[in-house]
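What follows is a single chain, given as structure tokens, in the form predicted on its own.
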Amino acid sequence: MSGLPTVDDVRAARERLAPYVRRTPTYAHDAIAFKLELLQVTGSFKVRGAFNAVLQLPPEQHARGVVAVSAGNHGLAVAHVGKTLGIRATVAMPESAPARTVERMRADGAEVMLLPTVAEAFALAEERRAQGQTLIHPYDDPRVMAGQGTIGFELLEDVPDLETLVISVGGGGLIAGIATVVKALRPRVRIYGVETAGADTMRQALDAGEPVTLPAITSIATTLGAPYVSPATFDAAQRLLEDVFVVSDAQAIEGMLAAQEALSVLPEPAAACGYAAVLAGLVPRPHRGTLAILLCGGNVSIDDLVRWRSTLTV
């Protein structure tokens, strides 16, 4: 499935989305307004369009339930939503996926099925959607990407005056269905895209004019780690963003520490390349109106962040 949800698309998304989800906090430090997206149900945004997608299935696909490919966050958020509307779900996962994130599904009652690559757990879910599983893309499906914008919502209540917005870039699902309800209510607001190095896929599609795979993702933001964008994801980027930026590993837990000690949140690096975008000066700051950053999960622990700085300098 593909092509972008119409704004009026994104509007139902919210109803229906209303008793699943929470409607998370923005908070203002240092002129910029953050949209604390990691304080979601799942420690991401990544259970907005789960359930969106998966409560418009019919009832005989339901019965046949549902299987999701995830590095971590689409794969929790598939995991809740089958726990909270009794369908069985299943969640294919690379075995360097993190120990504490497969228990997380497992105690949702999800079935996990870890394989060595990313390919071979692809290749799984297509056997279980011939099987009769519905399959759950986490980023090429225009109800995942309208149930991710229902953020843009919640932003333009929250900030109004935004003239600017940082979003992570992983797939483009988040990022295109935001920017398809804040581009249509308030065309003036540009909006950014960041990618760290290593998970660069949408801005190496824009260099080179279309989709394009990455041969493996090395960055330690495996959160961003789609190998690849969807064409509707890319034109989204194309007509909708003014820049995509790419920031290194480093500087994502700068980030991270930074939103630490500003907000006392730890996001994880997928969410802080924004942040640190800003940090760097890459993101033009607006001569009026607000810059808001989206921190879009948090599924991350102290463990992680100190074996990062051991091995990372900016």
Given for the second form:
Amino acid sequence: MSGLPTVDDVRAARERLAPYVRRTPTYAHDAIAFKLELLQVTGSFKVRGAFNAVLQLPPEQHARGVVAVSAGNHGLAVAHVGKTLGIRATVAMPESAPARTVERMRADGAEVMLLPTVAEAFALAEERRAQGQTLIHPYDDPRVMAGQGTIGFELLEDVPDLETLVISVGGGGLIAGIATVVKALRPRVRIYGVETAGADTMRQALDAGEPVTLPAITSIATTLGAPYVSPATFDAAQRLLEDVFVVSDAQAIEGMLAAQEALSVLPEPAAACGYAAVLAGLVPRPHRGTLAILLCGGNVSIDDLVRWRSTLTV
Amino acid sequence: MATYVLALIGCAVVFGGLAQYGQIQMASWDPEGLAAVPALLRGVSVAGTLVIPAFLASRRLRALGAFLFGLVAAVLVTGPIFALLALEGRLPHF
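Structure of the form predicted in complex with its partner chain, given the form predicted on its own:
So here's everything in the complex, that chain up top.
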């Protein structure tokens, strides 16, 4: 299933998700509004899309279970959805996935299949789909995008004079869902995407004029590590975004530390890259309204941060 | 007759172009609040194209035709602007 959701799809998703997800807060610091989606259940926005997709499956598909391919946040979300709704969830992951992530998924009752490569994980997911399980794609699914788009309604409620919005881009499902809502209700809001070098799939696609496949993800922001953007999310980026910026891993870590200092929360690099782009002066400042940044995930450990700081120049 | 045909073509190009531009602008806006606006602008464009050339072709009513031409063009230009202001809560919502 592909295509973009409508604003009415996102409205419906909001009602559907209300019993299952948190309405995350927005705090202001230094004239910037930070939407703390990293406080969401499972530590990232992904649970919104996963719930919205799974809740729309018919009962017979619930009985057969769901399968996901993920090295992190989407897998955690699908495992949590499976546990909450009493559905068998399988997550196929590369062996390089963090052990603590695997443990959290297993603690939620998910069947975690560790494969040598991502390609083999996708092959296993296809095999499971052929056997009847439903594949929950991390971004190329309008139901998933509609779930992520519910953040847009909350942002507009929390920041009535929103003028500029900065969102991380992985596969593009999050930004496509939010932009669908924000551009429908406040067409003059300027939306910018941010990626890290080595996971800049959308920037490269926009430069090429079509979706491209990255040969490898080399950024530490592994949760931005979609090897390609879908035609639907690419279309949304072309129509609804002002620009997509790329920051380095070192800048993303600066963004993490700055967010920790400002808000006492620690976003993961994939979430902090938006703040990093603002700190680097890449994002044009608003004239009269408010600049908002979405901190979309916080699944990172202090060990990771220490390791990255020792290897990257910050 | 030639004046009528020329006026018809002119109105069709100007009004059609303006209505199309407005619709493109409003394409992704919230359909719940604005569903009637694009249809309304299209209606104004079509009605103006059909009626105004008759006035412009008549020597006695040409001044009225010119006034209506300007009025319809102004409606088509300002329609999306007012719709945007209403959407942002700066005008009463319709």
